[in-house]
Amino acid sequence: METISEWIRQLPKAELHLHLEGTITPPTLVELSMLGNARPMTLTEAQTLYAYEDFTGFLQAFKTVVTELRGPAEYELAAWRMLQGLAAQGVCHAEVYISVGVIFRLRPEEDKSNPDLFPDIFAALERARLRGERELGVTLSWIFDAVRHFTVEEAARVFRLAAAMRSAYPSIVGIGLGGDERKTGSEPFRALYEEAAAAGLRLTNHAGETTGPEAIREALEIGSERLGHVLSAGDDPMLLQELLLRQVPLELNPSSNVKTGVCPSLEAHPLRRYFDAGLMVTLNSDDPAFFGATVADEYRLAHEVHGFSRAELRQLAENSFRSSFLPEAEKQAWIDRIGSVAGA
């Protein structure tokens, strides 16, 4: 009989909270220096930079990963590895991250000096999307990420130009909030986030990850419609009953919260009892260059750390599809693939 990795290989997935700056792995950070880096670095030099103790030490990690990708080159291959790599876990879909709001961020100069840097950028991205679709089969979407430490008025330079793209590029299909929620809650972009869904775009946010159940209620409360992380949902049952009864989709990152010390164990993360309570749970890695976990690893540690026997990972599989972005008819597809290829 086949191994529970081996047939996780074979059940079609999305991937719906993905990061593209987290998944530069160190080898991969060594080719990216050395494309137009004067001192291309070593593989040890890549790896202490993925060194961090708790969630503010892994921001810092991130931010200094992403000075790295310093143009269309390095951006297009970053996406690429990444494309690779999902195709590689049998994930079919994914809904990616772009951090928009640190590339103006870390960037000032350079955009007031050359206008046209990200169109440049995304449409690198936009290459290796094409050829991952092409080449591996793998679709992708792109989400624009903001923020929510930064200003209000660079998250809305991020969601405006999101609107602004769409019509020219479809794959650009929502937005999202991200960053340091003991900073900034969402109630200060409301009308951001009312802007974005009136210009058609999705609405997602990052909420509870550091923070108590009332920063998921205020992501709702702003329009969000799908959360990341939520972990601390279950400490407010009303809460719990809310996201139950609307099937709020939840992208669930068990290894990256273990890794940042937001959560004790893999054992104490409330993946078993959320999925248990019938929430619209998902599977998700996050960053797995930083946490050391695919979202293949993560399937495989539900059925090794909470029991998830096939058929629940088989559910979890179609709540990824279910609360994708996808077109429902793409959506049923690939929820009758999951049928036919995981079997009973």
Given for the second form:
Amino acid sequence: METISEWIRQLPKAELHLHLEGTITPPTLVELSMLGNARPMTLTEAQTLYAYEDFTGFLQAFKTVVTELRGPAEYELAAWRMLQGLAAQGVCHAEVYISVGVIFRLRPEEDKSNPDLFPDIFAALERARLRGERELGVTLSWIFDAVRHFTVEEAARVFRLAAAMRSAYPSIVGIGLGGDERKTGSEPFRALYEEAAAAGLRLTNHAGETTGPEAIREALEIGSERLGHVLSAGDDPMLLQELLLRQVPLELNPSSNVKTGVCPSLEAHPLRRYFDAGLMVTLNSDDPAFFGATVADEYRLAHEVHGFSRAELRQLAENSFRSSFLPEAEKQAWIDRIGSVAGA
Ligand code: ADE
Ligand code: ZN
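With the form predicted on its own done, generate the form predicted together with adenine in the same format.
Now the complete complex, all chains and molecules, led by this one.
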């Protein structure tokens, strides 16, 4: 009999909440530092960058790692390593956040003097994506992520760039907001979300990660189609009912929430409660290099900690495709494939 990890590996899965920069492990960071750097980083030096005490510290550490992505070559290698990791876990499709807001914030001068900075970075990401599809059979879509606690103008620039690049690059499927909800909610971005939707972009949003259910309501009210974290929805029964009736896709990230200290333990995470209530739950890793768990680990932990059976894990995998931004026919083809996986 195969182990649960082996079984999870062969289960077709989509990952919907994954930050490219959060997939960069310390060994990959060392590799990146060797691309044209005078003094490459040691593994110990790289590891120290991943230390954080709380959610605020995590956001800071994340930004520090992004600083190491100096140009197109670094982005291409980071994306390729990410794709190899996804293939190794049996992830067939991923919708990946790129922290475009951080790229512009980190290098305002370079950005002003070199209008090709972002197009060159994005072309490199596309090379990795196409190679991943060709060589590994993993498909990717991109979500341009803005930082909510930067300015609304900075978010506007990120979202409008996604809209402008979409016709040349159909792999750009959507936009999202990350960062610190305790500083800025969703309401200031209402008009920008409407504009993005009108441009054909799909709308995701981090909501209720460090804040209460009112932040989740606000995210829904500005038109967010998919919600990340949604940790506090259980505090508001009416909200839970709405999420249930509308079958709003929820991108849950249990290990992330425990590691950043916004949830006391995996046992305390609402994954099981939401699933049993019939919500449209998906499992995701968020920033696996920072939290020490891949999405395949999240499925295993759901089994070990919350007692998810193989049939229930299969349901989670099905939800991941159903909640994706893939065309209906592709979703259905993946769901049919899951149906043929043995071992319920
Ligand atoms: N950026 C990367 N990971 C994030 C998270 N978990 N919350 C908010 N912003 C993020
Ligand atoms: Zn996230």
